[in-house]
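In the form predicted alone, a lone chain appears below as structure tokens.
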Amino acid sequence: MKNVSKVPIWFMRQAGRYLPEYMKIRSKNSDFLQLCFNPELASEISLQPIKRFDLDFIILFSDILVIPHALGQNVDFLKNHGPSLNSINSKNDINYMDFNKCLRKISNIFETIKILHAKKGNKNLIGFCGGPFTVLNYMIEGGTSKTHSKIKKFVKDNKNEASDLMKIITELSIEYLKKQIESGANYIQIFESWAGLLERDEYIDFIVKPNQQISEEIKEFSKDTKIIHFPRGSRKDYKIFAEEVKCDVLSLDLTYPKELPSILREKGITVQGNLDPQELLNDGERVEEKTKEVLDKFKKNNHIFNLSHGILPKTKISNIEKVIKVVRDYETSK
């Protein structure tokens, strides 16, 4: 007899633009980060897309940039443009002595995560935080870049500061994300979104040795979390990061090495991913073309469906359900 399962899945940025009621909210909000410290609302948004689609995971409605926050660096988000940060050049222009002090200044977050968890039933609840190197890449830059020179020169000309930076960062994050596991998240997720950035011996000091820190900080902290590590953009190092760093679930983007997911299956780690979000744009049959594809390309192994990154703005909410009717409907034999 086969042994038949379902694919869970879920989006990344579930929560936001694409639904009316995400933008309602946000339309009586104009303050991005004083939304995500708002534990009844922040809440009440993370929860929409489990209303509105039954989805397998909740994840928390948040930002990757509370870290720099929390560090006194100053973060705004402004209209038409996104992120804008007071750039820094050292250790010396944030607050890091005092991480309790840090952690209160986002503490609100944990309510919000409390509240979750008394509200998600049978559904998993997501926690996260932004990969070390994505964070300081932020913090260096001021903000969003095209180019992303001045983080790429700090790395190379001032690699003890640098350094010095990603330790704060990390150990920070890690402090961060123990919380929100206190608070009721029974999975987290690392947004290592610029990973793509660095060549093989700074991918290794600056992506790998850092997550692999986090994962296992988290797992001496709580056993029973499950890690899910996002290294965007590693390309061929997707190997390396899998090798080197233990996790329960590697979420992939659109390039990664073709042996990649039987490497994944023998080392147990599950696959996420990796539905290209600017499918979701086209019309509603070659969405189910593709989302079949991807349930096809990795059906031999532990699957949990997501997108490559993000759900854009201007997706149609229907391609949403096509996407969700197409997983459901799809078996695996193991």
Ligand code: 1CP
The other form holds:
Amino acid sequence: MKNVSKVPIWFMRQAGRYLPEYMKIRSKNSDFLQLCFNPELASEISLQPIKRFDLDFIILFSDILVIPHALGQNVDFLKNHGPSLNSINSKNDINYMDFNKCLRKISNIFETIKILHAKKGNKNLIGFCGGPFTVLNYMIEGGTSKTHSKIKKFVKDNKNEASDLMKIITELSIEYLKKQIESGANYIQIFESWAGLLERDEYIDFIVKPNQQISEEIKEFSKDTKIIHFPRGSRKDYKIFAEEVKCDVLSLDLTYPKELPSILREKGITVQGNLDPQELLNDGERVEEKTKEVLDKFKKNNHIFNLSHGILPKTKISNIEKVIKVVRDYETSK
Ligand code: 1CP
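Can you swap the form predicted alone for the form predicted together with ligand 1CP?
Full assembly next; the chain just shown is listed first.
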């Protein structure tokens, strides 16, 4: 008899603006960070996509920018504009001396995780943080940037200061993840969304080493917690990442090198990904075809179905439903 296995599925940014039930809560809560710090509402929002689509993973509703907030930076989310931070130049511009104090500022998040843990049933529960370099990018740029000129210059001209800040962000993120695990997360994902900005030497120092440190310390703390890494935009450097950083799951975007899936198979690393979220804006049968293509591409791997980046706000719910149906109907034999 064939050993048939199903491909589990969730979507990055599965809770958010494409869902009317999210918008209903959001319209009554203009302060986005305060919404993240409201355990009752944040847990309700985390569960919205599960109730609607019966996905396999719950992800905590929060944001990667709670870390700069915990470090005393001003973080605002302006309407239709994204995040806005008072930009900093040095570690002297933040409060990094007492991590416990920093974590107390965001401790409501752990209450959200406890609520989700109590309600999770047979689902997995994902806690997360930003990759240290991605968090540093927002702290230096002061928000979303098209050119990333400030962070690139900062890393080149102030390497020591950049390394000091990276060390602080990395160590605080590790403590933050440990508390999420203690509160009930059985998976954690590290969103290194801006991994693609750096040259090779900088990639090793600012992407590989900090992510490696996070993995090692988290595995030492809790060997059963599954770690998902997402070094978005890494292109050929995805291979170095997979070689150097311990991961249970590697999330792939559209830039990964062709030979990577077979390398991951040999290393026993699960592939996560990688349907282009742009596809979910189209009409017609293309969504089903593209979903099937992704399933076929990774059928020899252990695979968690996901996108190559987060769901876009204009995504049609009917398209999400189509994707899920194709994944649920698909059976692989391993
Ligand atoms: O207006 C709104 O309602 C806020 C929209 C929104 C939402 C729903 C933001 C603002 N963040 C979130 C939630 C969020 N962010 C989650 C929740 C869990 C989920 O359902 O997946 C997660 C995991 C994040 C992570 C996050 N925030 C990342 C990493 C992933 C990625 O998209 O690359 C980044 C870069 C952020 C920063 C951020 N938060 C929000 C915005 C608009 C941005 C900036 C994005 C940019 O610079 O382009």
